[in-house]
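As a starting point, one isolated chain is supplied in structure tokens, in the form predicted on its own.
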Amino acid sequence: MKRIEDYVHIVGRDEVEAIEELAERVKGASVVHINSTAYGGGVAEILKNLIPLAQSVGLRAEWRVMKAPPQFFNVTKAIHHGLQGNMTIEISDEMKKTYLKVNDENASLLEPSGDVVVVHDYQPLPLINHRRGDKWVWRCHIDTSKPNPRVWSFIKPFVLKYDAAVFSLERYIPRDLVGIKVFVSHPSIDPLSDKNKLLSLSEVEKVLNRFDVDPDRPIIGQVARFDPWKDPLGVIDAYRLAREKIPELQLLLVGSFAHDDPEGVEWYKKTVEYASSMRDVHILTNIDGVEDLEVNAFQRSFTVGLQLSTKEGFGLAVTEALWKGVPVVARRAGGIPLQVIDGETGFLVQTAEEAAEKIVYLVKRPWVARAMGENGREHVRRNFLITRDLKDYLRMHIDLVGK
């Protein structure tokens, strides 16, 4: 259970009252959210926290997860790569058949209906073929600014059947998307969740000791799925270069396996092999017992957070690190530049060499790192907390079904 009142000490009484006023206009409305996985990745993270908070202000909100075999997720991973700009992707007729068949089956399993139905990302997108009245919204969480035209032409007809679409950034809206309402809403984190709540120094050190990480030596790290777009090998390159100047440096690569990501295991193995000859590289996953609380402790231990993604929908791991007062060195991808204000909350870089240079700069100047971390925490408080996300959803619901 969550209560909106619990956020007063973080966002202020005025903000909470504004949310409650908006909620009055859609109180009692039924809202169903549908996605493809209950764990792993930013979408599940958002829904896990947003749904109970929406319930606390009077919405009858639910979260349903589709069921699908591995071959379905092989297809949707190809769609993912195509939508994010991989121009070599081809979706065969057999792949399309699998994609549509699994969605037809899930229409019977999930029975999606409500005053508002919010479908997240491309996996359950064709469920719109089975709508029963109501208002349907497609929430796209990835970078669709330059999609593979063949992949986009395949999914666009489904998108156009929705009443509205929501994108994380304005530039992600495909130029030929017309005829439906379009909203822009940045993703968010819950400051009171296990992944983001305040931890004591002893709690952090207890987790570090459990995974043989030395709390008395500087630690840098990236939290992300094992995925080619996240560039874990580039992170290791940056660490290797930075370690030449700071021999005591440690690296944490922390990720999780989600059942809708068939490439995760393959890229995990590549990452482990790439780092096999290096000391003080810790590659940890949910299989090792790393859950939300452990991720929280790891991020709080970082001297510098990293996010060297080449493509990024928004980058909630950046938000999480900044909230914990950690400066972030990251590539200029997706929503990262909205969060990493170059020279203020961290540094934006293009190469592993530049990343290494900024890592060394911050580790050797802890007073600069602290100041940037404080700037980052305030930046997140003002812009990227779940209370603001809830306001955006309430405004959208008011637009669609409000009193």
Second form
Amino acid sequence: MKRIEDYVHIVGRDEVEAIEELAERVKGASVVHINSTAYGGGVAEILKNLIPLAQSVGLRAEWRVMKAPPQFFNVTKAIHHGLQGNMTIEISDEMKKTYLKVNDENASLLEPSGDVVVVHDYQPLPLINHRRGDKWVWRCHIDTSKPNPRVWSFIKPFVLKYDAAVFSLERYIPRDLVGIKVFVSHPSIDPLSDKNKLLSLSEVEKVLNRFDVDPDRPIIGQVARFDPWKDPLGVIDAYRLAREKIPELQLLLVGSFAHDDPEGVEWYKKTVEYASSMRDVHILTNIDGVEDLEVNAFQRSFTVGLQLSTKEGFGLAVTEALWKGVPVVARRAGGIPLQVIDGETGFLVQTAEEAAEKIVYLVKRPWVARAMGENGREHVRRNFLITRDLKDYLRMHIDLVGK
Ligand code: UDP
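Right, the form predicted on its own is done, so what does the form predicted together with ligand UDP look like?
Entire complex below, previous chain first.
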């Protein structure tokens, strides 16, 4: 249960009233969101907060999750890589068959219908074949600006059956997508969720102690799935270089295994092996008991947050760190430059060497880190909180089915 009034002290009364006015125009509408995992990654993170908040303003919002076997997720991960621009990916006929079959089965299981059905990402995309007259929206969370043409030509006909598509950034809209409505809406974080709510210093310290992280020495870290695009090995390189200047520095690599990501274990092993000869590198996962509160505490303990992703949809882990007043050193990928304003809320870098240089700069100048962290928090408050996301959804619902 969430209450929109609880957000007044963060975003102001005017903002909450604006949301309530918009909600009035779609009160009682049923909105069904569908995605492929209840756990792990940014989409699940948004939905678990957005649905109860949408309910609190009078929508009949629901969240349904696909059921699928592992071979389906191997196919959808290949589609993911293809849509994000990996030009070597091929989707065989066999893979297409699996993709469509699992979606057909899910159409019977999930019975997707409502005034508005919002389908998140490419896994449940073909559910549109089973629509029953309501309005359907495809919410794409990844970077589809330069997709592999073979993968895109397979995916595009499904997208064109939708009434509307929503992209996280304007430049992610594929150039040849014409004929349906297109919206742009940045993702968001919930400032009152366990992941982001304020924690006391002693709560943070307790978590650090539980995982043998020394609260008396500086900590830097990246929170991300174990995935090649997130470049966990590059993070370790940056840390190794920074440590030459700051020997007491500690690194936290926090990564969960998402249910719909078959590459997680392989990349986790690679990361552990890469760091095996180094002291003070803590590689922690949900298997070790890292849940939302622990991620929250870890992010609050960082002097510098890292996000060295080479490709990124939006990068909610960056939003989360900035919200906690932590400056972020990151690569210029996906939605990161919208959040990390170079020299103001953190630094944009290209190489591990540059990242190391900025880490050292910030760790040695806590007053600079603090000022940048404060800028970052305000930037997130104005632009990337769930209240703004809800407003975008409400406007879109009004456009599609509003009074
Ligand atoms: N996350 C988490 N535990 C982890 C790693 C990631 O809870 O060990 C969360 C992270 O806090 C963020 C989301 O997963 O909320 C990742 O979203 P992001 O947009 O950064 O990346 P995605 O995984 O969607 O590519």
